[in-house]
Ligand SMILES: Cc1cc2nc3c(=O)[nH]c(=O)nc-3n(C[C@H](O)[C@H](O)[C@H](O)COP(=O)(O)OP(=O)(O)OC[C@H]3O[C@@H](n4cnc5c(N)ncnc54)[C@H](O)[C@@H]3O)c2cc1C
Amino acid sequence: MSKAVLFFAEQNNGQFRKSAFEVATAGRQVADALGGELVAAVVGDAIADSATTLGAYGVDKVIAAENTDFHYYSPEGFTQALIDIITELEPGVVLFPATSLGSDLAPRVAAKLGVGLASDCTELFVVDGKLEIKRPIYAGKAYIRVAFNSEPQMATLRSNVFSAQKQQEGKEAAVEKIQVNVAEGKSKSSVKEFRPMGGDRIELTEADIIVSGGRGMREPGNFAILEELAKELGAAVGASRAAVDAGWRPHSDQVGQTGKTVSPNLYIAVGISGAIQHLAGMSSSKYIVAINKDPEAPIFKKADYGIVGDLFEIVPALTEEVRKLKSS
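Taking the form predicted alone, give the structure of this chain alone.
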């Protein structure tokens, strides 16, 4: 087995996502255990110069696939770029972030290569020179440890589980540029424009703190009190499936089995009963605070801290206390 570890470093307009640094840190640990090098695969338009900064996170080399067609995510184009890089490098391990983009791209690459893929991994191990992973199953109620029968061994890593750690401040990684040519007519779509929802709002999977609301919010206008608390905490705002199905929040805000999987340092569940589908998307949060008027709500069994009471009194009071602490 090749000892090289390759990871996909996700970026947006030349700025690397938090997930890129998390996967780099995890990849460095695997590469050290295997005694190999860590290589970053970067795909985009004119991104080679900024890619050198990945060296601070232990990256030995960057392979940058540049193409003006890669300014926005192109499923076929990015897949071809990764296939070209993997064919050239022949790594033993390939890692992706379990972000929306990574979770779309990784299965495409695995299918093209005809290899297995372990998704949403929370731990990585190297046993007898081979990779093993741990991942949740049964909506997060249990974990399974998985080994690979194919190579390269491919996995997506859950966001906010692997802490990003710089190895050497200011170190620059060597960059090798490659050209990827996607055959004309092969691409089934072409992205002309990208408009992020919510403007400058913090993306759920990147947030360290999340304030989520459920059916207990009663109506869409009441999410304003969660927005206020989130603003003071520097947090993102999420929602349960019930709130999204009711049309109170967009699907991009949904946390849960059919929404986004998040692992923030602090998750505040407001008016959320704690259905298993919701718990599957946030149960790996470091600290969980539940606010609910029903003392028997299942969310309290998962929460580290619970407040039983009227959320319309508790949340504004909590927001005011946060303001006082910030101003003191």
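Numbering follows the first chain given and starts at 1. The term rigid core refers to the maximal set of C-alpha atoms that superpose within 1.5 Å between the two forms. Here the structure is a predicted model, which is why all the values come from computation and not from measurement. First, how it differs from the form predicted together with this ligand.
- For Pro295, a C-alpha deviation of 2 angstroms or more is recorded between the two forms after rigid-core alignment.
- With the core held fixed, the Cα of Gly27 is displaced between the two forms by less than 2 Å.
- After superposition on the rigid core, the Cα of Gly58 moves by less than 2 Å between the two forms.
In place of the form predicted alone, output the structure of the form predicted together with this ligand.
We keep it simple here and write out only the one chain, dropping partners and molecules.
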């Protein structure tokens, strides 16, 4: 195995996702520690010229698997593409984003190679030329540090944890195009349709700021005041399970042990008590703000800043104050 680090650069219609730059930045650090090159794997139907721009994030080379069958994600096709690239490059480390696509694809590649995979990692270390990773278990109630007994050493990286940093503005990466033997990776399932969520909704797991509402919101219409605050902050709106189970918000908005695990810079919990299952999903946020009328609510023990009081009075005032700040 070589010292090369390969990572899957996820793109959507020729646009790289934020996670692609995050994984590139983390991959660059691992490659430097190993003394190897950083290579991006790009899979799609028309790989845009923008692939060269990955160079700015320290990518030495891009291997692009272009195929007309790759407009939508095809599990078998993408797996075959990665296997082809890995067979050619023989990297020591392979990294994926822990996005929907990355989390579906990485275990298939690992199973094909018969190797270990560490999911949803939050820290990477290189010790004696080998990768060690840290990842949350029990939705963040504990962390484990693990090492690999197989190569390539594979991991998916949690979104929003590794910050994307440009190394050299304008540097271009060389792009090598390869043909994938799609017949071998013939798709047994196919995407028939994609229904966009509408609007410019910010993805919870990728958001820098999240405003979440709980049972204290009392009824679905009241989430409008959170939407307004979120708009002012450029934030995503989340919910506790109580709000989801009441049918006020869709399941995809749930934060917690059986919902999404998030780690934004700022998490504002509104009318949420702070049950253990909720805390599990958001405790790794950088800053937590709690707004709750009950001074004994457990959420205050985790919050960096809290305001005790009626959310229906506080949230609109907060929106107003943020608006003032932004316009000053």
